[in-house]
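Starting off, we have a lone chain in the form predicted alone, written out as structure tokens.
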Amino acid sequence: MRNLVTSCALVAALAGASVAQAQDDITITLVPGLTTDAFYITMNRGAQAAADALGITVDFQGAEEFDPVLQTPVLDAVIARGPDAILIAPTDSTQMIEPLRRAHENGIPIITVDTFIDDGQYQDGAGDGDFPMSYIASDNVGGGRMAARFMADAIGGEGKVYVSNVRPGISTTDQREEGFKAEMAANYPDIEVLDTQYNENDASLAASQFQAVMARNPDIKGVFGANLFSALGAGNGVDSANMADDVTVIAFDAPKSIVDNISSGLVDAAIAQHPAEIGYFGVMAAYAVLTGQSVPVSIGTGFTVINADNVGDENIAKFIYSE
């Protein structure tokens, strides 16, 4: 996938849009992966901040679970209401192509946030899902690599580790796993990455999977949780096994529950995305499209690593996701 343009570059790209006359009759709908997750709640806060700055309306409509079967009827209802643009975190890179095509065919510009459809290569004339205008997200491959480096350092560059993930087909978690494995393969030959465990976003299942992996590999040294529930479950499994001092747990994302586990020592570090930035720049990009500006087809936001050394730092608090 092409490198994401940084959010700083987006600021420059939107310079024209920022001085355009505000149009209070513009309505943009943000469809999150799910409405109850702190990541998407924080994303919406950023989106609302952009809406306030522009004098437009941003609605927040989604399902309560991360599931394309549930997201599709929500999207259909949004399309029927006819917003000026849709920001969406697609819950499956393949299954959400056709539902989003219906919005495109109705003349509604689409920008994907956090996750993408097809291969995420937009506006290039190739692929079934190249019609969104832009993709705004963290560099998830880079975040996976960052997690691998932190893990390798924590376990002394050797030992057995594995990835706890949701399921195949989710663009972000697929890429985090890809980055983690690529970094380990390239730079840490003495670390063995065991088979990935898929938990269907069920923390209880992720906890029991740790127990099963440990039974087969009593010398296990680390787990990378590719999303919130994967990390929470893995951490709980480590705790139940009384292995917190022996097994390193790296989490992706930083809601309060994960940060509390860093403070208690159950989780060693979290790779915190900047979801408020994603929401803010998503709205700005949609507004730019609606006011005749051009935007990059891919826009990247940053990461902050939260660990025991900085978890109490007031400058880090702004990167903890809203509940």
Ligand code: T6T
Second form
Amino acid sequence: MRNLVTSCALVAALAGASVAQAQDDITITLVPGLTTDAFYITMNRGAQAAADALGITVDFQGAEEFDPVLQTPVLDAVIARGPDAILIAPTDSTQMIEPLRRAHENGIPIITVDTFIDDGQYQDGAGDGDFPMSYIASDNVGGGRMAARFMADAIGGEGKVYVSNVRPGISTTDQREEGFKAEMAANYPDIEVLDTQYNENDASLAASQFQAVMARNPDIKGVFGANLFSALGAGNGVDSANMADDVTVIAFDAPKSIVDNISSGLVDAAIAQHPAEIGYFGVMAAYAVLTGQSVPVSIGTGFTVINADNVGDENIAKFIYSE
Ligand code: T6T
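Having looked at the form predicted alone, could you now put up the form predicted together with alpha-D-tagatopyranose?
Up next: the whole complex, starting with the chain shown before.
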């Protein structure tokens, strides 16, 4: 009996050693929407935590702007290096299909994080971009609906508001706007949603757009900034116009700068995504694919709403994005 136990332990130890060896060789590349955005920096933190837990390597390779023209050559260079899997936040739901097909045709499993390609419903036999294994992200339509409810409450259910957004074609921000408008149309008939202002992910442009909208609509009541730079810019625009007491800003995303603007009263609420969770489960899903497990075709991650009531709570600190 003792010998059997000993030999079982030995077999287990050897098996463990060979798994550890194989894990040492696994490299997953995370391609963010852009490298300098606190959202993706935080996602990488979660990805590294999963890599450490698994004993594998995750590297982070991206462009400096959120732009499919810049993301494509980065992706091509990643494909040429041949990682075991790619996690990517595609910067355009249509334009990134063909570049990602090249990775797929090279036998590299793909998981999209944050944003999706095509319709985001993968592995269902429909659409040109059906090949990624999984999509791990916030519920962006639901988040847009949440933003609309916070906005409506803050402005007393009536008045003019608009969405400050990046550009059409980005799955996440398109869905946030869709959810925001759907919630307003369904439940708040006295709120008028003005034309969306597209800022190309440029906070300075988002700030000057607020001034222009206010010049045309002096009775403007609120702005929904549909991502970090849109929200930061909208807040700065409201601040420069000295309108913080009259205009509600609801932010998507929660870098320190936006959280500081909640403390100062400039931003009313921030819908913090959980980017570290997206990165962590992205790596876990890729590892599952690489080790022959099946994976969910989509994994939804959560939100934490930060406002004046909870901004000082110690439990909130972990949801503020890393920079
Ligand atoms: O809002 C995030 C991300 O979810 C979106 O896809 C692009 O913008 C951010 O990275 C924030 O800048």
